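Shown next as structure tokens: one chain only, the form predicted alone.
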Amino acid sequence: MRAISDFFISRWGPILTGLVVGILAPILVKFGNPGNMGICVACFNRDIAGALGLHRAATVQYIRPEIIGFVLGALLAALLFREFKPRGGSSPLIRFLLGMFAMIGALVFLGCPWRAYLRLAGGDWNAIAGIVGLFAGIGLGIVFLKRGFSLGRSRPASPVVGWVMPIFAVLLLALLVAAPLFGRDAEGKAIGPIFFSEKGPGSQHAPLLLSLGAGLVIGFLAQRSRFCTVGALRDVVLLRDSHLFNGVLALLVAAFLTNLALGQFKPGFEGQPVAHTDALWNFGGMVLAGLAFTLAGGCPGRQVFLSGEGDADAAIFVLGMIVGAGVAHTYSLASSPAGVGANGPAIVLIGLVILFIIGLTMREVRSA
């Protein structure tokens, strides 16, 4: 067990995780997931929000088994290696807000950092502006970190705190399988409380067992290797450490080669799946998301994995993302393949102002 643990914390751990993600994501597309969206932590949480009725965008409603697998896979790894440590109390309200703005920024771009790289590996050149924006947002976050930004320390918590997200994941799986229909619309048709898209990206999904299995494998590997697409660049800049960034490069190369092998590499700007061509707001949305992820301490995938190992602060961030998805689709903030949402540009600017204030004012409070 010690040898396995040492392998994952070596430079090969993130590389293996990146390779697995880069291979599995295009395979999930081949078996039914939306194009260039084999895995997108933001989009999949957005779909879960829709399935739970937090927004009524009919094309993006589905309980994604991959997210369930992420949580449970991370839980399994944490339990096996004695790293399940319930904790919390590090500025939960601010983390919730950061989660909301991270999701809103990602939905202006139409993807999280994971999907930005997967879109690029599939030939979507619109992702370039988003990745540049992501790097810019992380860079801004690093400036705040150097100035002493801190959300404060987490503290040990009751075991029940650590089990909230795993239990929530199991509940989601039960709702996905049972698909209860308790409500009635005006015509008497059975609806809700769980909603599933009949067309659009939400209706496109790989078989449940394949999706859940992929999520479990990735969750297990990522928990052990500390895989993080945002922490990768942060560590390169702050620590001159490419340990995590090697994993991102492995993801990109593996996804590109797998897409080529499956005939899914289709280069260009126009007609890309679930994407728009507005470079300015592809850039701007990811600046907002990258800054929020950096201030929160990790990319959306990393936050989900941490929630599976008992971190209530990460769980609060994930819940903020889910609520943020509901807000984005209710108030026309999210983009679509037709273009940027009517209020998307305004919320990016407002969000950046709010995050700048948080970045400049948050310091760890020390008791006397």
Contents of the next structure:
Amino acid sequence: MRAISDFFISRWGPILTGLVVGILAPILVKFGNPGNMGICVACFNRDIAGALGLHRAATVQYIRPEIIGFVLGALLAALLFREFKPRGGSSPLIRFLLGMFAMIGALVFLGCPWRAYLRLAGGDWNAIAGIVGLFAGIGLGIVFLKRGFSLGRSRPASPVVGWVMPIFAVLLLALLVAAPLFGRDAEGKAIGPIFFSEKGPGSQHAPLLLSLGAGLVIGFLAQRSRFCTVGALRDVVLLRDSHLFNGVLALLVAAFLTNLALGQFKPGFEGQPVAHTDALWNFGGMVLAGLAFTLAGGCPGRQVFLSGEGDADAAIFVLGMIVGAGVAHTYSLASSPAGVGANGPAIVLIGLVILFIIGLTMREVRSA
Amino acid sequence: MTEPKNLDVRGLSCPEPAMLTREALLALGSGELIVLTDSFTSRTNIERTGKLTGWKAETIQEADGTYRITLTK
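The structure above corresponds to the form predicted alone; please provide the structure of the form predicted together with its partner chain.
Zooming out: every chain and molecule, the one shown earlier first.
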């Protein structure tokens, strides 16, 4: 156990995790997930929001088993290595807001940092503007951190606090399998939730067990290695530490080679799957998302893994993302392959103003 | 103001524990810094941050689970 633990903490932990993600994600696409969307933590939480009826965008509704696997895989690793630690109380309301804006920004770009790298590895050059935006957002976040930004301390909590997200994940799995119809329309006909897309990205998915299995493996590895696609660049700049960045590089290389082997590497700007070509707002959306992730302390994947090991603050962020997806698809904030949503540019600017206020004002408050 | 030789980062989330440690180490230049953390993740991050700037790290776990990391250079 000790040797395994040491291995994952070593430089090889994030690299192994990145390699596994880079190989599994294109395979999930091969088996049915949308193009360059083997894993997308933002898109998948958005699909879950849709399946639960929190938005009615008919093309993006599915309970993604990968997310369930992320939570339960991280839980398993945390229990096995005695790291399951219920905790919370570090500015939950602000974390909820950060989760909302992170999701909204990601949906203007059409992908979280994971998918930004996976899109690049699939030849979608529109991702470059998004990744530049992500770097800019992380850079802004670092400026706030250097100025003393802090969400304050968490405290140990009762066990039940730590079990909420794992139980939510199991409940989602039950809803996915049973797909009950609770609602009734005006004529008394049974309707959702749960809603599942019949066309569009939400209808494209790998077989349940494959998706769940991939999620479990990635969740387990990432909990051990602390894999984080935002911490990667942040730590290089802030701490001169490339530990996590090596993991992202491994992901990029592995995903590129796997895409090549599977005939899924299609370079270009036009006609890319679930993507638009508006470089300005690909950039802008990811500035907003990158800043929100940095202020919250990690990428959406990392937040999901932490929520599986008892971190209620990360769980609040994830729930903020799910609600943010509901808002994004109800108020025409999210982009689509046709282009940027009607209110997408406006919300990016509004979101940046709000995050600047948060970044400048949140400080650790010490009790007397 | 003299730099603190003790740093309590218990309950703080990433990247603050490692960032505050790095700032304190750079300010000290050499000597000894004791960092307290309650998270195994932060513990390894703090040890790595120290090693990257040439400090030696020794850690003991106290009865309440707190890691006491002594960094020396």
